[in-house]
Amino acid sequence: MAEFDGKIVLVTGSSGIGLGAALHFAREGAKVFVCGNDDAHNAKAREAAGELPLAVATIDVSIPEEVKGWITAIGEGEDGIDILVNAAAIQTYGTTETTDIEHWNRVISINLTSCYLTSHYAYPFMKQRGGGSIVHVSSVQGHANQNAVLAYATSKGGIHALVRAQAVDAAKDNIRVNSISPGSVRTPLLEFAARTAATDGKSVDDMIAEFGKAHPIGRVGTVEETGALIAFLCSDKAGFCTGGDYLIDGGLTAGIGV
């Protein structure tokens, strides 16, 4: 019997860490529903799933009506929801001086407010199943920051506070809430960062190798590794884990840069 047989799993983000987690759950017997707002990423997710029980919908997680409609249809159709993973995010750059209000609002709505929205609409369906597990994907940038990541870092730090508040409130309903904080993981977002940072004719692969050198373990992470951690936190093995943030950063935040 696979570990997540019979479980209904919702994942936001159809590429990168979200897709890695979704595929892990589907391989372990869960029925998985993924959403993303990028048609190309959604198509690749469907291709990667093959015959696995994984459905992909086009949803903008910053729009409450779309989130409510997606989750309600699944919850009613499947008689409940067991697991929610929030991995949808955008990576942007800017300081207090250069970040405009439109940029700020877009980042906060996708990276942070969506975690509240999906939790809000999934909660009754988790109660219906007698409990459940929520994992939000944060970032090491919620703990310590590089330059010019004001909105992104704020959104990721906000997830840590959201997790604590949700975990305390939801314990009475047997719903556990945690987050993970990855370091550099090979995803489309990291490749975007690599293209942005590339100089002197360096390729994306060159830049990702450089990012990896910043981690004591000497490389960037994989979506298989983050998917395994997310799955563990949603499993019965982690039944005493709630309200926590779990670093998966190759030792990045363990050291100091001197």
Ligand SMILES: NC(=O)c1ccc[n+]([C@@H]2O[C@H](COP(=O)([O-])OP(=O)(O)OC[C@H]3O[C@@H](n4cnc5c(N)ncnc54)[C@H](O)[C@@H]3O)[C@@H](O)[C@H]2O)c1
The other form holds:
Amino acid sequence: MAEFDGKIVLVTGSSGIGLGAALHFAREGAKVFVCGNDDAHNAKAREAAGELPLAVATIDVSIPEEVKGWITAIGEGEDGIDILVNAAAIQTYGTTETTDIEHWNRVISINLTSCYLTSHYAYPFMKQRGGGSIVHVSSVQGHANQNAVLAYATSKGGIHALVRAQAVDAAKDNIRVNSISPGSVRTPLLEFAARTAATDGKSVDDMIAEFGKAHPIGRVGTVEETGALIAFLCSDKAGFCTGGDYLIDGGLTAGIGV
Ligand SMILES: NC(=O)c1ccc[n+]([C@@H]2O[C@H](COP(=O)([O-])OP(=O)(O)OC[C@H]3O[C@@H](n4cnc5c(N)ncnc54)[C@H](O)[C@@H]3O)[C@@H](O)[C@H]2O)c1
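The block above covers the form predicted on its own; next, return the form predicted together with the named molecule.
The next block holds the full complex; its first chain is the one shown before.
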């Protein structure tokens, strides 16, 4: 018997860390529903899933009606939901001076409000199953951040407070809530960061190797590694884990960089 046999799993974000987690759950017997708003990512996710029980929907997680429709249809069709993983997000750059209100609202709504929204609509379906598990993907940047990531870092720090608030309320319903805070993990988002940071004709691969050197382990992480941690937090083995944030950062935040 596979670890997640019979489980209904929702994942936001159809590439990178979200897809890595979704594939892990599907290989371990779960029926997985993924959403994303990028057609190219969604198509690649369907291809990666092959014959696995993994469906991909085109949904914008910042639009409440779309989130409600996606989750309600799954919850009703499957007689409940067991696991929710929120990995959809955007990374943008800006300081207090350069971040306008449209930029701020967009990042907060995609990266943070979506974690509340999906939880809100999934909650009754988790209660219907007698409990469940929620994992939000935060970031090391919710703990300490680089320059000019005002809205992004705020959205990630907000996830840590959201997790605590949700966890203390949801324990009575046997619903556990945690987050993970990755360091650099090779995904389309990290490749975007690498292209943005590249100077002197450096390639994305060069930049990612440089990012890796900033981590004591000497490399960036993989979506298989983050998928395994998310799956552990959603498994019965993690039955005493709720309200926490779990670093998966190759030692990045353990050092002081000198
Ligand atoms: N890769 C890293 O180094 C790293 C480090 C720390 C934290 N994270 C976090 O991990 C999570 C996953 O990021 P990733 O690195 O896998 O990047 P990614 O870009 O591969 O994944 C994010 C996904 O979210 C989707 N998305 C963006 N806006 C959306 C919207 N409005 N509605 C629906 N889907 C939307 C994107 O299309 C993409 O598929 C994010 O929360 C990110 O902040 C990543």
